[in-house]
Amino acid sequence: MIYFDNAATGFPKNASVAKAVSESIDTCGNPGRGGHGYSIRAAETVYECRKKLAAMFGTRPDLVVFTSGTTESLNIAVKGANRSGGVTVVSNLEHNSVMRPLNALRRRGETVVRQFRVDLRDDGATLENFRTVSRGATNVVITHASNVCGRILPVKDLRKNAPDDAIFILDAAQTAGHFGFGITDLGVDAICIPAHKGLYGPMGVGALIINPESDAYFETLIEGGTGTNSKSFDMPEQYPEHLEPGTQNVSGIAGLSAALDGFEYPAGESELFFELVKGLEQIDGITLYGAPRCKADLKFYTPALLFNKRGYDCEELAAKLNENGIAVRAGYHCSPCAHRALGSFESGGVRVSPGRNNSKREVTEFLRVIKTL
């Protein structure tokens, strides 16, 4: 099987990830819930992963909050930072992990949502669109890169053009692991990441990463036991315990920790991505949505490409590709905003997303199959 669905989850994982998960099941107890060896081993496993993520994204280990994934991280950040009656600004490329929590707040009258248009060809125009709607904003929640077309947003410049006191939250589901970036350099208050995409860790783990220079304080989304301050009915005030109620996914965290050992950012993804773009452009009946136009544009993209082929429903085309041993994802990719922006809302589309384990031969085979359908 040629796997071109890495925007959904990076695959395959390193063997060390599965080994770490398996070993943790046999050696780890519940962290912070005892002074015995099994509990201590679990606590050490969790802390080692915190340190690795803190080093990768430029924060302190205590400001790495483990979650079940980017969706939970975004819910904690969006709802925990919301100021009732405030204004939240988002882009028109957002995933439902941003839009649904905000819509829930909007329905309750707890925020007003404003949306700005991302110009896929001109970051200057994007910034101007942002400035127009961001006056008076209390929160900004944006994707780092679209999960539908891969377009990277100019986050650092958007932060500089946002109100100084606005809390700025970044959905980095499609960028974490694809290239390096630091939270203090970007200037955002929080970054939300998954383990299982560009970092090639297990599913079911993610992190909310908080800027050590930020004054933002995120209120709890859920409450429960933390293994600390057990006499109190209130959650601890300090991070990470403040936002980590209940038993953690220690096995998943162990797998992520193993994935981070010796981690290197991929070198060949952009080249494969561009070969896909140029190859599809030459096939009759193909429509591309929001793709880079030339090699110089690759710095603005992560490897996710949306297309359709004349005469095929997108789901039908994905099924045909599957029959030919190629895994892609069709439909709306949990991002109706992006499909509206790209002009594919009525039809949906087929997303092809190469990753670090793919090869030029696989791209050639994919293009051959598309031509024959």
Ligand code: PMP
The other form holds:
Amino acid sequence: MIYFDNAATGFPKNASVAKAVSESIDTCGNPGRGGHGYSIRAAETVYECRKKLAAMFGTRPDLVVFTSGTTESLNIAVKGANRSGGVTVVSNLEHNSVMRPLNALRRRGETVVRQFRVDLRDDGATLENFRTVSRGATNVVITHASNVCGRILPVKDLRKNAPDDAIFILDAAQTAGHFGFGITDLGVDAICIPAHKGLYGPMGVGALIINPESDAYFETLIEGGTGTNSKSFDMPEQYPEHLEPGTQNVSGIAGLSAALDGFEYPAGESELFFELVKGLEQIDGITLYGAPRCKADLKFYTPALLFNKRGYDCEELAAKLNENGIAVRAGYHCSPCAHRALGSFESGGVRVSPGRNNSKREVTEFLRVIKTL
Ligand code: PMP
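Could you switch over to the form predicted in complex with the named molecule, since the one displayed so far is the form predicted on its own?
Let's see the whole complex now, leading with the same chain.
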């Protein structure tokens, strides 16, 4: 099987990930819930991973909050930092894990949502569009890169153009693990990441990474036991316990920790991505949406490409590709906003997303199959 669905989850994972998950099941107790060896082993496993993520994203280990994935991280960040009566600004490329929590707040009258248009060809125009709607904003929630077309947003400049006291939350589902970035350098208050995409860890784990220089304080989304301050009915105020009720996904965290050992940012993804773009452009009946136009554009993209083929419904095309041993994802990719922005709202599209484990040969085979359909 040629796996071109890395934007959904990075695959295959290193063998060390499954090994660490399996070992943790046999060796770990409940972290922070006892002084015995099994519990301590679990707590150490969790802390090791916290330290690795803190180093990767430039924060302190206690400001790495483990979650079940980007979706939970975003829900905590969006709802926990919402200021009643405030205004939240988002881009027109957001995923439903941003739009749905915000819509829930909006329905309850707890925020007003304003959207700005990302100009795929001109970051200056994007910033201008942002400035127009962000005046008076209390919160900003932005995808770092679109999961539909791969376009990276100019986050650092958006932050600089946002009101100083606006809480700025970054959805880094599609960028964590693809290239390096630090939270204090970007200047955002929080970054939401998954373990399972660009970091090639297990599904069911993610993190909310908080900026050590930020004044934002995230209220709890759910409450429960933390193994600390047990006599109190209130959640501890300090991170990470404040936002980590209940037993953590120790096995998933162990797997992520293994994935981070010796982690290197991928070198060849971008080239494969460009081969795909160039190859598809030359095939009759193919429509590309929001793709890079030349090599120089690649610095603005993570490897996710949306296309359709004349005469095919996108789901039908993905099914044909699957029959030919190629895994892609068709439909709306939980991002109706992005499809609206890209002009594929009526049709949906096929997303092809190469990753660190793909080869040039696989791209050639993919293009050969598309031509024959
Ligand atoms: N945001 C974006 C941009 C995504 O691509 C995804 C996953 N498709 C999410 C958020 C949600 O991530 P998770 O499934 O890890 O919760």
